[in-house]
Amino acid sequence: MTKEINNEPFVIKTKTLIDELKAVCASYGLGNDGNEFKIISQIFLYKFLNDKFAFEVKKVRPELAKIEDWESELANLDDNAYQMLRYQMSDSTAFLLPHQLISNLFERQNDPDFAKTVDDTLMDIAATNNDLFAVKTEDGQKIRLFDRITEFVSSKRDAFAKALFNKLVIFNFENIMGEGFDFFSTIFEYLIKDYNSDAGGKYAEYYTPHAVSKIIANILVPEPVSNKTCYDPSAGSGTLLMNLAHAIGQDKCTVYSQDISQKSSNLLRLNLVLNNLVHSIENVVQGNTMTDPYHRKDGELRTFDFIVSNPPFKLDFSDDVETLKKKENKERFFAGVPNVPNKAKDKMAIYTLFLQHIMYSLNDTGKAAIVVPTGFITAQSGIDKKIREKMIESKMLAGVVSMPSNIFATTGTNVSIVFLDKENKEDVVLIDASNLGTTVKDGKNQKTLLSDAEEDQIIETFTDKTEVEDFSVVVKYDDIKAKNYSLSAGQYFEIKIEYVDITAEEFDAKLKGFESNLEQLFAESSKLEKMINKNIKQLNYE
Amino acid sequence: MNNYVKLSDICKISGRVGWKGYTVNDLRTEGPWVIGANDITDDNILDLTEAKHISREKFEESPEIKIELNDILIVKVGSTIGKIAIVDREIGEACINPNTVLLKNCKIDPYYLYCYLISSAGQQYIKNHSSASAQPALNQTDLKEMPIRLVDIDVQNKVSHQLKIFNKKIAINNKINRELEALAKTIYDYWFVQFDFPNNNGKPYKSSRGKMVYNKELKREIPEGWEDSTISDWIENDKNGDWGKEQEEGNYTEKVSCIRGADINGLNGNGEVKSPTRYILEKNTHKILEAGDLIVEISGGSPTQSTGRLAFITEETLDRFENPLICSNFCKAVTLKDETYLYNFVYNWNRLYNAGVLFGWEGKTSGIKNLLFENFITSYKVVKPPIEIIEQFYNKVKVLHQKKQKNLLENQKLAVLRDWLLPMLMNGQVRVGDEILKQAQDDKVGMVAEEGNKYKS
């Protein structure tokens, strides 16, 4: 907590920079244009890589830190000495040539064709650093780090480029390089907040709420581990992966991902760069995980130590059904491929495929956490039930946490988190957290927020496998089988029905009480009956 | 004497307005009542079962809206605008909430005024003077101007006496029903929860050292020879709900009354049954409910109320309706293998329901809750007593429920008669003999004498 206070000025300055870059885009007619996002994220990334380079180069050559015009000093190095730097510097840093630095470009801002210079420079940086920073597509193409960003504006490109660079030089990021995960996740979220909606897109890129990612990361990694592989088959912007990687330690794990959306893959790359996971960018793949799972090892689909996922729940995959039902996918989709509803193809329960893919992609000691619609945990037939059966029969279910409603601001569907652990022996923890949280208004929507204490309560209860009345139960695989494979905690709660025995005398006294009460009431009742009858007889028409 | 006066001429009208409002923070778990639209039934009767309490400070702040005997309440805002209640009994300290106005110091027979306000003349005036917005409201100045037809004091007394007798009889019937219900539950608990059912010698089983055996499934001791079973063991089959059509059309020809979740309490005798008339397909007539069927609410509920509310159908229940009954799609009807199990099923289910067990068996996919009915009845274990004891219980309780349903039927008929008679009495179409007046005076004396030994239980 105290740390937050210390980095508050940095947070404000970084957010200010982002706001100003957005303002530049807006004044050049790009407000809320799809391309605005590309410009903002790429120019921000360029700024970050530039300052990171400065930070790293000064580590290798501390004398540079003392010189104000260190860029000129650097430019004076001869070729050999400059190339030597490449080997001395951290291998997760983009390597820039002197003329590619922001300060040098800034000085050339009044040259003719400045916009072209900027675009060329960015393309050069992307080309020379392609090995490190390119995202692959499933067919082996590489998506470069940068586009020609000034070409997104139709006129006054030079002025536009100039305006951007005038913002970039104001604040130096070198000081934030020592900041940690909390800082960068705050910045990342701020950077993408305007672009992370499902507006107009088939692939909704909901940002996984903090509570969910925190709970998942903490339950999956209760104690230190190292040298682990982490995978998300529907990574989106990578919130879950980043939280998991942070819990394990950025230098102790390698991250793998696949996501059908290119925008997501770009976001994820940015997230990885910010979070010191550059070495994993080579494992970021854009493509359809269901039809073309990319990550393989020795010809087989690769298996992982940790898998996290907040997959799309319902989506139209009707075109892929044929492929999914092919023989080679039989084993992976053991429970089957969901039906395509006739009238609403987009209501296809696609999450069941992700669940099956994840179960298939866990190694022998693997652990996973998947966000599912709460309906999954109780459905009495179909694929849902077959999947639950398999989780129980092969003893890989570790537990389920049912979250409060409206934990995602953008959807009313209730969600639960399913935890898998191939090494789990016997005890399964079921938590019903649906009564926790405080409801707040978030724009037009209702949203439920969990407090830190409530999140910790969920994490500790799960990790320690404790039973708390009306909140959690610890059950055996056989108990679950006996309850039709239902994973709803409420069905296992022992409910004590209060009852105090009474003596025979007390019972008799009670009966006597009823007797006399009724006697009196009946008497009164018949008196009234008589009165009513008498009255009716007294009524006459005028 | 047949003239009109303004309402403000015959009583004092006050409301909780402006700064006299209150917030949730002023509510308490005990203390003076604060009464509003929710505490007046659609039948214009004061019902305090759900009423809230207010802080003493707030209560004392506005003496002019404290409620006393013979005061009249009018709902002045909202969808139930125009509901009327008369304070016909001592209710202790109470005041009104902002959606209600209070009429005090009535110079005419307050019961007559109450009758007038609920009559079509009164209700029409209120409707005509309500603002036509989403949240209709009645202006207090309009209310003051409301014309009240004044009749001779003798006629006033006669009319109000008629009404009192009807209402009193309805209240007595409801009270009898509560006693009958409590009696049945006492016996159930004593026999089947405490296991002190009559043994072979007619003595309480457990207290007379009847043998108890630990049952692993139920995790408790039960009498030797008793078994555990799932609820589905008791059930023969179920009937799905149907909503049909509002009008008769095409093949939708079978006229039925449809029991919805909202009607379940009324069916059990708490509140009204307003089941709509619908038309269903002839081929769906197998869904029509029969005596011995149970109705379970499978969709609905709220954060504080689980799904799974239960009602049951007896011959007497069916008599309360003109049409055959079905249940809506949000309910499910269940037929038992053996009708003798009916009351055991009902009391056992309600015991589980009241303990909140069914909260754990709800699918919460989105806003609305669904009872995982199949799952619940096939995996929840209950104790299943031997048939001989069940039969004894059935015979004991059956008559209680017969009487209860008869009373409900009687109340229904009384209400109809009352609502038919009152307007005619008031406009003089029907004249009342003087005998009634005498009776009314006698009764006043009688009621006071009764007051002493009434609400003892």
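All of these numbers come straight from a predicted model, not from anything done at the bench. Take the two forms, superpose them, and find the largest set of C-alpha atoms that agree within 1.5 Å; that set is the rigid core. Positions refer to the first chain, counted from 1. What changes on going to the form predicted on its own:
- In the core-superposed comparison between the two forms, residue 16 has its Cα shifted by less than 2 Å.
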Given for the second form:
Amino acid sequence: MTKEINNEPFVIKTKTLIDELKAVCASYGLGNDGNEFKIISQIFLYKFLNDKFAFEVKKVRPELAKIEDWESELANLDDNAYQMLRYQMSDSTAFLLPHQLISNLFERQNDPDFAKTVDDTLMDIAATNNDLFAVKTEDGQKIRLFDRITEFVSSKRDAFAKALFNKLVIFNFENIMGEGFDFFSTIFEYLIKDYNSDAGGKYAEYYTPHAVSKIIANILVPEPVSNKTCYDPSAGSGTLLMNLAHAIGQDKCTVYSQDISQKSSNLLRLNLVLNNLVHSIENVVQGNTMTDPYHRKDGELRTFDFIVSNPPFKLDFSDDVETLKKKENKERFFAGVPNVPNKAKDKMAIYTLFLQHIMYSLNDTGKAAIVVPTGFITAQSGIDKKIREKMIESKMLAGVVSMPSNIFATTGTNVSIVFLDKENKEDVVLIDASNLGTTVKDGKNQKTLLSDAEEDQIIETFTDKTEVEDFSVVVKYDDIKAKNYSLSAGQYFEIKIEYVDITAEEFDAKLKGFESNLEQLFAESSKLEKMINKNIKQLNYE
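For comparison with the form predicted together with its partner chain, would you give the structure of this protein in the form predicted on its own?
This part shows the chain on its own.
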């Protein structure tokens, strides 16, 4: 709590910087434009890398921290001394030259063609640091760190560039580089909130609520581990991966991801930079995980220690069906490829493909957590049931948590979280958390929020494998088979009949009371019957 209070001024200042950068874009006609998020995310990333460089260079040369115009002093270093800095600073630091620093560009803002200077500088930084910060595509192409951002503006490019740089100099990240996950996850969520909703078309990115991410990370990592691989085959902006990496420790894990969206891959790169996971950027891949899974080892698909995923539930993958059904994919998609609905191809239930891919991609001791539509846990036929059967027969199911309605504000679909553990022995935890939470308005939608205590209740009940009346059960694999592979906790809750002890006299009195009431009802019924017959006989045709 103390940490949050101390961080609050920095959070407010950082959010203000983001708001002002968005205001600049809006004033130059880019509000709600498809390119706005590229400018905001890239100029924010440049600002962060610039300040991180300043933070690191002052650690290597502490005397610079005492000099107000430290940039000029740095520029006076000879080439050899300057290049030596590259090897003395942290491996996760972008290497900048003196003329590439924000302070230098700010001083040159009245020069002719300032916008071109800014764009050229960003491109030079991207080229210099390409090996460390470039995201790959599935065919091996590298997506650079920056675009020529001022070219997204049709006119007044110099003025636009000046306006951006006048905002960048009012705040400095150097003092908060040591802040941790809570701070930077808050900032990242605020930065992307306008660009990461389910309103973005065919390949929309879905933001995973903090409560879901926290529950997944804490259940998957109940005790310290190290040297682990973490994977998300539909990573989006990386919320689940960041929470998982934070639970393990950023220096104790390596992150792998693949996502069909270039926008998501760029946001994930920013998320990795902010959360000190730069060493994993080389494992961020933009591409179709179902048709072209990228991550391989020794010629085979790579397997992982931890897998998390909130995959798209329904999308049009009709063009890929023939590829997915090929012989080389038979083992991976053991339960089959979902049908393509005739009238609504975009309703194709592709989450079943992601589920099968994840089960295939776990190593022998692997654990996973996947967000699924709650309908999956009780479906009585088809691919869904075949997948559940496989989870039970191979004894990899660890449990299921059915979440409250509207835990995702942007979708009305009820969701559950399926937990897999290749080392699980026998007991399976089923939790019905649907009655938890408080409903609040979120724009036009309803959203359910879990309190910290409710999140902890779910985590502790699952981890400790405890039974709580009408909330959780612990069952065996054979119990699940007997219930036709249903994973709904409610189907295993004990049905209780309450008995009340009464005397023989009280029983006789109750029985006589029932008989008396029945006689009265029969008498009234007889009266009504006679009245109806009488009225019917009085009816005439006119």
